[in-house]
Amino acid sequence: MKSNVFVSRLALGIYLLIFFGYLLGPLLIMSLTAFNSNAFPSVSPWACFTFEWFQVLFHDERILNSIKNSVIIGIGTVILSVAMGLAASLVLTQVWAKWRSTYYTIIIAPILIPGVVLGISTVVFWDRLSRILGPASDALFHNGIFLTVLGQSTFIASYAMLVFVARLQRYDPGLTEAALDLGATHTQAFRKILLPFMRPAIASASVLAFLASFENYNTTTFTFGRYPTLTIELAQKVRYGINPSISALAFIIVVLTVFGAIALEAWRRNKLKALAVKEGTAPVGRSILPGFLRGNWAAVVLVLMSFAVITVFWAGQSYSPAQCKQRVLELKQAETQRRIQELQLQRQIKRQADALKGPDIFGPSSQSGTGTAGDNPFGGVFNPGNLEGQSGTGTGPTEQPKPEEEPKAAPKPSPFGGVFDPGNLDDVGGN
């Protein structure tokens, strides 16, 4: 039985550790190579450790601006998808019940409609209502910021009304019935009770929402005009070659996010402990710790990265990795020798066993006409400088003399007596 607990834990391990590898390993190698000193993101080899890349982030026009043109784009879209989610939640709960299902397939319409349309869809339709409304609405309707949030709010405004259902299912409408019985208006019920209800899943949306538009292309690509987005940009510079400033923007991200859910989860912890404290419940117990940090694992974290973060930038300020760099440099300019001194032997035992070996028949020697008959056992046959030498009008770039033909040896007697002599022809024509 233990044998068989401790299989099915040890299972559950490497599950766990190859499914968060497979989704965290790739931000960590990204999040490495920031501080590579390769021009291009790589981990291996590795350079030197360096922040120049943070320098040439920070320094880079473009990356700030379309960061700036995310979080006001994204800005736009949280208000706007929010109330317009709010109110189709709203709505859904006050319905007929025979048109719920129907209302609520409506809604969620957009989800399953590709961005690329809804993109396309938004461009043309404040296209065709500016030429409706004349000139004087050109300078709204075609401002890329306006179309960005607008097209985007068509689809993330259902992802909010999805929170908000979800959240009023567990609403009791007594509460406002019983405000109205009171003598409160409508208003004041929903000001007063409903919207404290709904603060959560308020802010829960505020954040898909934000996410969602910092994160949207497939919609933005269409509509962004002149004031491309994070995502648009970062799309340009793939497509035109990147370094590994971009590694140090996902890195920032990735810190931002991480620190962002302990602080939240600390918070979340600390409110709960004040709240058992006033009750009476919270464990009593002696610590070296303070307050805020005892019995909250969340916030030791977020202190300890703090004080990470803290020093390794600090460290970066006093660390100049020129020395590396220059090393490194030395480095391979060492290897390139050592290279290339490699490849000039090769060549130079190349050519002594060529050498040693001796010109081929159908080698540079026979073909350039300076071979002689004895460098090869066909005595020169195949050298195109012979068919120079008989037609008379070669140039070669050498030409050997003739050899002097040796006498002619006498034709042996034929037992036929010179019959089938081909001259015999010759004399009977001059007959």
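By rigid core we mean the largest C-alpha set that fits within 1.5 Å across both forms. Numbering follows the first chain given and starts at 1. These numbers were taken from a predicted model, which means no experiment stands behind them. What changes on going to the form predicted together with its partner chain:
- With the core held fixed, Glu335 shows a CA shift of 2 Å or greater between the two forms.
- Core-superposed comparison between the two forms: the CA of Ala11 exceeds or equals a 2 Å shift.
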The other form holds:
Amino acid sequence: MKSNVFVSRLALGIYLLIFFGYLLGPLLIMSLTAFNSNAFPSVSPWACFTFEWFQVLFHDERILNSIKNSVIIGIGTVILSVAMGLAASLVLTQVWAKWRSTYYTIIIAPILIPGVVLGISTVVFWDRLSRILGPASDALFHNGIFLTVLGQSTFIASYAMLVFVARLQRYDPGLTEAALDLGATHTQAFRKILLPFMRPAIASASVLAFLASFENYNTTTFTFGRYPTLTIELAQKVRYGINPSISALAFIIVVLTVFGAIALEAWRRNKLKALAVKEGTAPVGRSILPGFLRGNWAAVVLVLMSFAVITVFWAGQSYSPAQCKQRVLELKQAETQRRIQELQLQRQIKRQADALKGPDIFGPSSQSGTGTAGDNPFGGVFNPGNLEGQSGTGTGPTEQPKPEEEPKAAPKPSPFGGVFDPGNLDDVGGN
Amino acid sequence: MADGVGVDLDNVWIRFGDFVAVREANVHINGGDFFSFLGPSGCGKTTILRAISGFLDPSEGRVLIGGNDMAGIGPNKRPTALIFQNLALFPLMKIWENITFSMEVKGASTAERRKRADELLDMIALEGQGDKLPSELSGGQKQRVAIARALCAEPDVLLLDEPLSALDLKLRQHMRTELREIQQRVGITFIYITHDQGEALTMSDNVAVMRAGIIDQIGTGHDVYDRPATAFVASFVGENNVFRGKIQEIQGNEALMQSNRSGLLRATITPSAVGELKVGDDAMMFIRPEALALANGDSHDKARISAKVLSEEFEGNSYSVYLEGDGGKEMKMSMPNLGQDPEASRGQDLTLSYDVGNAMVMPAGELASE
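Take the protein just shown as the form predicted alone and give its structure as the form predicted together with its partner chain.
Expanding to the full complex; the earlier chain stays at the top.
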């Protein structure tokens, strides 16, 4: 029996470990890449500990601008979808008893419709409308912020509504009646009774709406116009080559999230404690901690975390990884040198072998492939001839001039913008 | 007190789809009265209250308050205040804010409101508790806050929807007297809804007894208890022994009924049925347990029933004695506790007597289901 319990506990422990690893592992890895000086986000090989990606991030105009757009759109979406969601939920729970389920289905439908469809339909609809209303409305109806807020709100309002419906189910309509009976107008009853009751739900719906708006991509991608949001900007960056400044941004977001969660918990516990003190049920004891930290681990963690952030920030001002980088650069150059020599040796051996074997059976295909690479829609990535050229060039600009029979060695527009080209590493990382 | 504002229901019908919740209600409530609607749950009494307070419009007929037709006037414009069954105190407001909500919506200043709240808190004996939240008060305290909140609106008519039903017995009895005192002090019309006949009888000047949307009887507590108009009222208000039978003879306002199991019984015809009840009609006769007594030799003028004692219950100030008549009819009798030994009489055949004036006979009808 005893060993059984032990085994099941062990299994549970392992399961939890795997589960949390799956959940948090990617975040951890990504956070680490923000501090590695390698130009491509990576953990191994670990080059140098650095804060430079944060600097790169804070000097990236496009990222900063897109964050600004995201925040503006997020706020707009919160206002619009909270208002719409609240109205929809009031109608659902208080007005239409007979058609409730039909109405519910209609209201909830936008959640089920793919965001892409919502994006396209938003653009098309407002475009049509602006044609009908004439050029005066053009500026507004083709404005990226306006369209994105509307497009996102179509489904985020439904999420908000679900939050409100849950809260409203606990509302006693008698309270509104009591207010009316005491002489309040309907507006007063709404503002003084129902709205204060809904406040927690409004807060959580706002947070939900803001996050949903902030992370939205597939609707926004059709509507953003000249105002790319953060997600759009990041996607474009990935397309044209990324560096760890994105990890740095992600790290900042993660830290802010954790910070917010702990702050909330600390505040909640403080409130509980205040209640306990009021009722006289709070445990009495001595502690070296100041009052607001006593019996509130979340507050303790919060303070520690603030210290850690301040320390790191301070250290970041004075810390310079230049020396380390220099060393890494030297190591790399040595490594490169070694590989070049190896390569040359291999080629020599190969050439000798070719000379012995006669004509290369891949010769013709290789020739035609390289010849037409320019017209190829895939930029020749699937051309076997490229393989040799690229895999062989672990050396980037420091590479020696290629032998004549390797015309592919010249840099070629790859669809991935060369992000997977290890040759770029030195290039950026060495700066 | 006589100058309070009266309420009239003029041929009021209230329907929900096919369901008739209130049928032809004609009620006149005097200004300054403590008036109760008494009836089992689902009889339409709350519906009537909601029609008076303005939360629903009668399908037919008129509601008049102080002689003014209230049609089309919303609950916030009527001179009524309602105390809800669940009290409906605003959970997020402090007690003093709750009490003075009616002033707040009229735009009164905080200082004014605090002052009035303190006065009302004094009145309901909750001095210094104004800054608490409703959740921090006990049931009886919340009750009083709800009353203060309603009174703060200075209504002409206060409507109370079973406000005591959630309280325990002791508190309920205490609140009864308190409510009555408040009503006499402020002198406004109280309209009280209850299914508890004890509440209705102790507090009210007048009572309307309702059954399934119909008002069976309106009268003082005495009227309703001693001279019930229908079999339903007789069986619903207080306890009663019911005898079924046929009318054999009528003399003035007295009738002789051939009962199914207890022989010939003499009783008074209830005032509302005089002239209506005919010889040969199906009838019911009611005798209160306390109206039955052991027959003495000298009580020749009284009617008699013979019965055997089955069991008795001791209730402190009295005994409830359960008896079985000759024909197997079960009866209950109430005797004051004067130190006698009731067990000695168990199994004995007794002769019971009653005053014909205390036995009421009326046309047979639906009984309240207990």
